[in-house]
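Form predicted on its own, single chain, as C-alpha cells, below.
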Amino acid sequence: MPQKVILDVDTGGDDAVAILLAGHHPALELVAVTVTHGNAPLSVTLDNTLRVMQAGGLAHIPVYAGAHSPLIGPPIPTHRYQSETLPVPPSTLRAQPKHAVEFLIAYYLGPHGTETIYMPVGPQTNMALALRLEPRLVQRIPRIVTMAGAYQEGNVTPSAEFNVLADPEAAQVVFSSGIPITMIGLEVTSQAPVSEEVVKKTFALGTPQAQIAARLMQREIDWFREHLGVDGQIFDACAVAAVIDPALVETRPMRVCIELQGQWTRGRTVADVSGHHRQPANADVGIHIDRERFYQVLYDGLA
C-alpha cells in the first residue's frame, strides 16, 4: 500500500518539484496539499501551486490555502526571486473553500489519520495553528518529516535555514509537540544538489511531470551559480524522497530546540548533536543521503 502522505508548501521551484515527486512516485498517496506564506506571500505561494497541481497532471488532488503570515510578527523579507510567479502556465483550480489548518484538524482526528505522514517544506504555521487549535493531534500525527533547520550553519544567516526563520515560534510549537519527527535539514539537502546531467535526464523522462521539473531544476541551477557559484539545489525534494526511500536518509536522534531571541541566532535551530548534554531526544535528524540513490528516486518519480 502506498504511504499516505500531505504536503504544507510556500511553493517555490523546489516546493514544486517536490509536489510531482509526491503526487506521481508509487510509493505515495499525496492525500491533499495545504499552502502557507514563506517564499512569498500566500496570494503567489497558492497561485504556483495550482499553477503545478494542473499543469503536472494532479488536478484531482484538493488544495487548502492556509496561514498568510507567522504567528508573530510580519512576514521575512525575501529576495525577488523568491517571490516571482512560477514559469508553469495558468491553472483554473481553485482552493477548496477550507482553511488549511481546519482541513488538518478534520483529517487527522478522522480515520486515515493515524497513517498519514505530515510533510511541512516550508514554515510550520498552519501545523502550530493546529495544534494550538485541537491538542489532540499530537496522539493521531503517526510522524513528521520536514525539510527544516540546520545543525551546522543556516542559509539565510549563519544561524538560520529559512523555513524556521520565517516562522521560529511555529518550529518551536511544532518541534516540542511530542509527535515523532525526522528533520531534513541542510546538511543532507548540500548532499544532493542538481546539475545540468540531472536535469537532461528528468527532462528525457518525457512524461509532463519531468518536463515541469527539469525546467524548474535548471532554473534553480541558474540562480544558484549566478549568486552562489555552486549547483541548484531541491530542498524540499530530499524530504519527500526520505519518505519514499527510509534508507535513503541517515539520521540521529537529537534534542532540537528552536532559537527565538537571540540577535544573530534567532531562528537557529539548536541541536545537541554529540549527545553529551543528555537531554532527551525529540527528531531524528538527517546527517547524510545517498546522493545517486536520490537520484534515482527523482528520476522513477518522475517517469
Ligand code: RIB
Given for the second form:
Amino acid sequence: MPQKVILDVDTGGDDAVAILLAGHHPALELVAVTVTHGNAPLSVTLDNTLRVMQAGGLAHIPVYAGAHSPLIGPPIPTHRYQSETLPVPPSTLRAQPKHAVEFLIAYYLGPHGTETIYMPVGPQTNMALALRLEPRLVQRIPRIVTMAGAYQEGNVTPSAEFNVLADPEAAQVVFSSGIPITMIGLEVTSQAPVSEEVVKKTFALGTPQAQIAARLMQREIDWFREHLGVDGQIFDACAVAAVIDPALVETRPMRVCIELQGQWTRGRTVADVSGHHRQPANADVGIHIDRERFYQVLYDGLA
Ligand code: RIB
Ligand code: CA
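Show the form predicted together with alpha-D-ribofuranose, please, because up to now only the form predicted on its own has appeared in this conversation.
Every component of the complex follows; first up is the chain already shown.
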C-alpha cells in the first residue's frame, strides 16, 4: 500500500519538484496539497502550485489555499527568483473552496488521518494554526517530515534557514507539539546538490513531469551559480525522498528548539547535536543523505 502524504508548499522551484515526485512516485499517495505564503505571497505560491499540478499530470489531486502571512512577524524578504511565476503554462485549475487549515483539521480527525504523513516544505503557518484550533491533531498525525532548519549554519542569516525564519512562531508550535518529527535540514540538502548531469538524465525520461522538473532544476542551478556561486539544491524533494525511502537519510534524535528572540539568531533551530544536554529529543534530525540513491528515487518517481 502506498504511503499517504499531504504536502504543504510555498511553490517555488524546488517545491515544484517535490510536488512532482510526491505525486508520481509509486511508493506514495499524494492525498492533497496545501499552500502557504513563503517564497512568495500566497497568490503567487498558489498560482505556481496550480500550474505545476496541471502541467505535471496531477490535476486530479485537490489543492487548498492556506495562510497569507506568518503568525506574528512580517514576511521576510525573498530573492526575486523565489517569488517569480514559474516557467510553467498557466493553469485552469482552482483551489478547493475550503481553507487549508479547515481541510487539515477535518482530514486528520477523519478515517485516514492516522495513516497520512504531513510534509511541510515551506513556513509551517498552516499546521500551527490547525494545532491551535484543534489540539486533538497531536494524537492523529503519525509523523511530520519537514524540510526545515539547520543545526549548523542557516541560509538566510548565519543562524536561520528560510522556512523557519519565515515563521519562527509557527515552527515553535509544531516542534513543541509532541508529534513525531523528521527534520530534513540544510546539512542534508546540501549533500545532494543538483547538477547538469541530473538535469539531462531527468529530461531524457521524457514524461511531462520529468521535463518540467528538468527545466526547474536547471533554473535552480543557474540561479545558485549566478547569485551565490554554489551548486543548486532541490531542498524540498529531499524531504519527499526521505518518506519514499527512509533508509536514504541517516537521522539522529535531537532536542530542537526554535529561537524567537535573538537579534542575530531569530529563527534558528537550536539543536542539542551532541546530546550532552540530555533534553528529551523531539525530532529525528537528518545528518546524511545518500546522494546517488536520492537521485535514483527522483528518476524512478518522474519516469
Ligand atoms: O531553505 C530552503 C527552503 O526555502 C525551501 O523550502 C525552498 O523552497 C525555500 O523556500
Ligand atoms: Ca519550499
